[in-house]
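Only one chain is shown below, in structure tokens, and it's the form predicted on its own.
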Amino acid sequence: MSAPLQIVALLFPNVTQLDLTGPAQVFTRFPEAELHFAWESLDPVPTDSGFSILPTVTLGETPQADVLFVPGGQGAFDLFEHEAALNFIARQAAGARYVTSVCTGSFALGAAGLLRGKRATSHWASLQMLEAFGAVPVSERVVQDGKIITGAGVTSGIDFALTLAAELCSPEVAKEIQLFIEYDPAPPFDAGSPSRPDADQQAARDRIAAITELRSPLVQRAAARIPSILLP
């Protein structure tokens, strides 16, 4: 009997909970898989939605991941100053079959030195800043470059997880999961990204400008520190 597939999700303060819980709902339906939520302690971790999630394992006791998954949120940028978390990402990534993220979780991958020369995506408001880490920003829902798979903003986490299900299991398994969770989106408006016809273009431009002003200095500092913060 083969060993269970080990899926390790990094859980951290101020994570965007749907970045984490959307894919997790899909991951739990993978055949023969174990899902771990890893953080530095087992204390409740506050999300950006006003409630907390319990880790299941500490960073030091986490098994080697077959799939390493990093969600996003403003907390992903706080990880730039958390050397233990960045080293955890780098060590786990070295032995993982797939290294994955959703939304701005890709910035944590970048800060851990994993996106140099890689095609990657993120939330549209932050996407172009991935260039600071040597990545090639791609405005697509799910982007795969070798063992790196990144999803765009928030709700794309379900698309990403189903893509991973097809890759690891089979398209048939992915379709069955999609059916069981009734992932059949039919939003009331066509405004889900700046490219959609109902999107407020000025609001999108304003959001990009505000996010760039807020996060670009953090990204630039993290990119400059990559060689010194990672373990040999």
The other form holds:
Number of protein chains: 2
Amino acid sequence: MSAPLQIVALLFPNVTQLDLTGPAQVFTRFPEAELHFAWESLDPVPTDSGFSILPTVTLGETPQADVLFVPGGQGAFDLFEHEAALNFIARQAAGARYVTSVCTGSFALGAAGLLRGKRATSHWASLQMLEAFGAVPVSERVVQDGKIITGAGVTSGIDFALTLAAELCSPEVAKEIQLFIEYDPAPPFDAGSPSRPDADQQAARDRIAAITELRSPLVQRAAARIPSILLP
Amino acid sequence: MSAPLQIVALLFPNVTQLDLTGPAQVFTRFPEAELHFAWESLDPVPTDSGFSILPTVTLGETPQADVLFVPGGQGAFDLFEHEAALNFIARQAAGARYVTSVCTGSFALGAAGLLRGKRATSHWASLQMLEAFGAVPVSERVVQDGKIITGAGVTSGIDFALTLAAELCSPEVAKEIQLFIEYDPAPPFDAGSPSRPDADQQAARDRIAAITELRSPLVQRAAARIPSILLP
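Okay, that one was the form predicted on its own. Can I see the form predicted in complex with another copy of the chain too?
Every chain and every other molecule in the complex is listed next, the one we just looked at coming first.
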């Protein structure tokens, strides 16, 4: 009997919680898998949505991940200054079969030095900034480059997790999970990406400009620090 | 200045967490709204996905909801025996502008006597059992009958919450939230409902049979008890 698949998600303050909880609903139905939410202590971690989630394990006691998963949100940018978290990501990534993210979680992967030369995606409003980490930004919902799999913004985590289910388990398992979570989407509008007809194009451009102004200096600084935080 | 919109979600043990966290991501971006997770104490509540979420308020201290929201999961059926929770639902529903659910959360609404003569939906595997509560089961992703709005299984909560955003706030607000959460779904398979080509029809039928056998006696018993738990 083989050991259960270890899926390790990083749970940090101010995470965009659906980045994490969408994939978690899918992961938890993988056959023979254990899902861990790792953070520095077991105290409740506040999310972006006004409620808190409990970690299941501390960074120091987390088993080696088969799948390392980093969600996004404003908190992902705070990780740039959190050396223990970046070291955790780099260390876990070295032994993982898959290194994954959703939304701006890819920025934490980038800050841990994992995206150099890699095709990767992120939330549409931040995507181009991934270049600072040497990544090749790709505007697709799920992007795989070797063992790195990244998802675009927030809800794309569900598509990402089902894609991983198909690859890691089987297409049959992925379809069964999709049926269980009744993922037969019917959005009331066609506004889910800036290119869609119901999306407010000007608002999207404004948002990208505002986010770039706010986050770009953080990203540049994190990119400049990459060598010093990498483990040998 | 008007008071903020009060959105009250019931958070109970063994909730299918994405039923709750999907809508929560949308609700939290409603302008001028407060989101509460209500349960009997503030202790962590275990979800179906191996992690726990903290309530933000106790049942007794919850403000009157403008929007009452009940997610689903196996735990929703345990609510049938939880008189305080059913009374909470009935009492809150009486003063709410909208009474809502996702997935099998509609069974808790039914057990609280709120679905008699109402069109309502639920997870596909349990849908027909809603008849026991006098409801008219409707196989659609989001169903509105007056102030009752119900969503189908798990991920339909995102479509439900965006529909509510459009109705309660405006279509513009709903589209803006949809763009922010990049809800431009691209499922890897077309397997999200039993009628879809990639879905395993036999497995779906087996699942309905198994669930009906397990839950039908509970539902029948809860339906028979409705009058006794209703508040005057």
